[in-house]
Structure formats: C-alpha cells, structure tokens
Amino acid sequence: MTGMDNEAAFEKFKSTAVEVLQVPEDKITLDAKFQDDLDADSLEVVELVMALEETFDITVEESELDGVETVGQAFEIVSSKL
C-alpha cells in the first residue's frame, strides 16, 4: 500500500472506524477522543485496531496503544506503518 497519501489513508481509517464503532462518520475527527466523544471502551478500541491491521495490512503492537486516547493518535500509529 505504498504511496497512499494521508487523506486517502484517513478516509479508509474513518470508514473502518464507522463500521467497527458504529458511530456517524462526522464524529471521526483527529481530535475525537475514543472514550468521551465516540463512547468506545478499550475493548472496542482493540477491535478497531484489529480491523485497521487487516484493512491496512499492518501490525500494531499492544504496547503501542498505551496512552492512545484520540483518533489522531491512533491514526498516527497507522500512518507511520504505511
């Protein structure tokens, strides 16, 4: 998936998040907090990460998720692996 620009990657990230978290697309912003804004618990965030790994064909270590609270932080991890 080399050469995917950030905008295209975020669109893919967003559609995966909408599907997994069952939230409206307009709620998935870089500033959105999983727990506060998206009402997603830690298990749902792990489910999202597993779906993102499949979508983007990447691997995210559990330790990388420590302290991840926002969509932007999660997207940063994903985009750093593309």
The other form holds:
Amino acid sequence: MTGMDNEAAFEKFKSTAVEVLQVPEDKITLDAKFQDDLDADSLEVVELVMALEETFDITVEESELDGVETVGQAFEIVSSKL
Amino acid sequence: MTPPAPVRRRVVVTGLGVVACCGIGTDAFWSGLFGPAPVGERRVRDFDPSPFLDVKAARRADRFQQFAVASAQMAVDDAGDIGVDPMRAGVVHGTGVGGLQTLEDQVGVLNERGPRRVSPFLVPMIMGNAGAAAISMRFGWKGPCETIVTACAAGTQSVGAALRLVSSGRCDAMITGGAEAAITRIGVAAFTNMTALSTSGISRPFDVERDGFVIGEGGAALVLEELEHARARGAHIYAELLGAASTADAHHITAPSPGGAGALACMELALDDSGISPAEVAHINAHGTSTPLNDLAEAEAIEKLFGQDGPVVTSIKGITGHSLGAAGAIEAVASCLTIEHKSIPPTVGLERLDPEMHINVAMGDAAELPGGAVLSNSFGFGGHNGCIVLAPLES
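Could the form predicted together with the partner chain be given as well, to go with the form predicted on its own?
Zooming out: every chain and molecule, the one shown earlier first.
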C-alpha cells in the first residue's frame, strides 16, 4: 500500500458508501452484509463499486465482485489496489 | 350459435391523485384549471418527491416514475381502505416515453466518461413500465400490471384497459393513470423540429391563432372499483366509468385521419360501449392540444357526431399544456372533478374560436354541468385513439 493507510482508506470507503447507499455511517462495519444489513441489492453494490472506483481512482472488474457479500470483502478488493 | 353475452360489471371511480403544473393534489389542481395560464413550458415546478420516496428511492426513480408513484399514493389515500384481494387488484399505467431525462443524462455519462460509468439503474429507470411496476410493488397488488405506450393516447387508453379488467370480472380494483416527464433538452428539440410545439408558448386550443402545443408534464391516477365492492365499504364514488373505446386511424404516423374519421369512430364506439346516445352526453373534455391539425380534426368529428349545438366542449390544455402520455389520465381526473363539482372549467387561452369549427366550446367563466355523461378524448401520434365515458352514479 502506498500513500494511504488502511484506516484512512476505510474512512473514505465509508463516506462513499454513506452517500451511495444512504445508510448511517455506523452501520458500515467490516462484517456488515450488503443485502441483510445495508438493504443494498446487487445493482446497488455495482453502483457503490463504481463510486469507489472514482473515489480511489482504481479499476474493479465485474468478475472480482463475484461472491462479495460483506463490506469487508469489498474493502479488501479496494485496499489491495491502493 | 351466438356466444353468451359476457359478464359486464359496473365500475366506479373511488380515488383520485394528480401531479400537474397547475396544482398537486385534486383541490389545488381543480382551482388551477381556472387560470391564469402561464406562458411557455408547463413544468411542475414545486414537485417534491420526498413525501413519497426516500432519498435513495427517489434517486433511483426517473421523474416520470416519481410522478406515477406520487399520484398513485394520493389516489389510494383518497380511496380509503380498499381491502381488496391482491390477486384481484392490478395496475394499468400509461406513458409516452418513460424515463427520458435519465436516458439523456446517461448518454452524457457514456460520451464523457465511458461505458463503465453508465448507471446500473439505467434500465429500470428508463423502461416505460417503471411507473406501473413501482405502483404494484408499493401497494402489493399482484394482479395484471401492464403499461400502455401509445403516445398521447396512453393515459386514456390505460383507464379504458383497467375498466375492462374490472368489468370483465378479472379484477375488483385497479390503479390506473399515466405519467410523463419529457421536458428535457432532447424531448423539446425533437418536438420543436417536428414543428409540433407552439412558437408563441401560448396554449390556445381551438383558437384561430393556435400554433402548436405547449409541452407539459405530470401524472395522474384513478382508483377504479367494481360498484358493489365500493358500495359495500361505503366508499366515496366520484363517478361511474360507463365505457371506453380504443381504435387506430391506420392512416399516418403523426397526422390525424382526414375529417377526424378516426376520432369520430372512437367516440361512437365509446358511446356504444357505454350504452348511451350522443344526446345523453353533457360535456366533452377534448384532446384539444392547440395544434392546427388535431383541433380541426377533433372539432369536425365532434360536429359530425353531436351536431353544431352539441355538448359543451373544453380543453384543459390551455392551462396544463400537453403532458403526452399523462394527459389522458390528468383529463380523466379533471372529468371526475367536473362531475363532482358540477362545473365545467373553461378553455383557458381560447379567445377567438376558429371559424371553421362549429362546436360549443367553453370560454370565459366556468359553465354549470348539466345532467348527463362526460366524454374524454385522447389521440396520439401513431394514430391511436382513446375515449372514455364517465357519468354521475345513478342507482
């Protein structure tokens, strides 16, 4: 990882998720499930990832999202690219 | 052998909702119909989706869908506790073009930022059936849920199709209506370049100086119910929906058939379907778009069917402009309110009746509605004709 520590990256991740998913920030924890805890269906996860690509200036392939159910899994994909 | 006569149940209107440039909700809308008319496009300037949709839901609903949901919610609230079996309750909803603003915005995103930035919500936001789908999901109504896309006839034809689902016995209640939000850059450019829009920005149906329609937007919804179902729960009944008709000109993609032949045939069929004669029609809520061709053809058709001393004709488009696929639904609500208030709104914007027209157009002040039925017309590009007939409920 260059330039940004994990904690700062997760803060940016959270503010993007708050904006896109319209949920309170404290609900966005690493083990929160998109579907069950954040009321986000698969299209909303795609929309969130698109916003994260902009926020972090990264590219996430659609295939990388297969099986992603939790915030932690999504953040792992993001942080691995920083 | 003659087939047995189909079951024909009576259908009434028990709930109304409307989002229009002249007013949101039936009371504001009704007073708005009496003017004064603004000049230029008729946008619903003070529409706020937040009473109907939370921030996330509103962002994922095109403006036309927001109008659909808002008007349906008002109509259902107005109808009270409908208490219907969800499998016997449905939606028929009309639109001309669906989510045009969303499409326009996302084409911009595509061109500026590439295909990877196009919204995953584009398809469910632009599809014409987004309004109907949102209404069925909101109320959990699981019967037929369909969308009619017949340009400016869509709203009226939706009401007619919903009527048939109740009168035939398939459903006990329906939410019907239409919504449109096509005042976008591409929408206005397209209508301008086909020379359909007024260059003066004045909507003046049937006037000798009319020069095209003024674009509008909005949504309206009606709750239809089988008569005994409505009576059993003590519902307020605005009007009985006596009948409807749907026909095609099969003539030209935008011009009406000569002499208003298509409009005439559709009005005749609607009266037949309603079991009434032309003499029993007290009032016509006309399509009256303020275009040279439509208004002349419609006036000719009305004169042929009703004679020169026929029922009082009004077009509310002097106020509302032309809201395309929502227009027929908004005018169906206006027709119900005309019956409720026993008062006919004037054709605002009309100053001098085209001397080629020999019909009795309401001008100036409101006219009293005499006893009888109200016919509402809509005619769309593509040659689609829709008519519905409403009347005060008689036992």
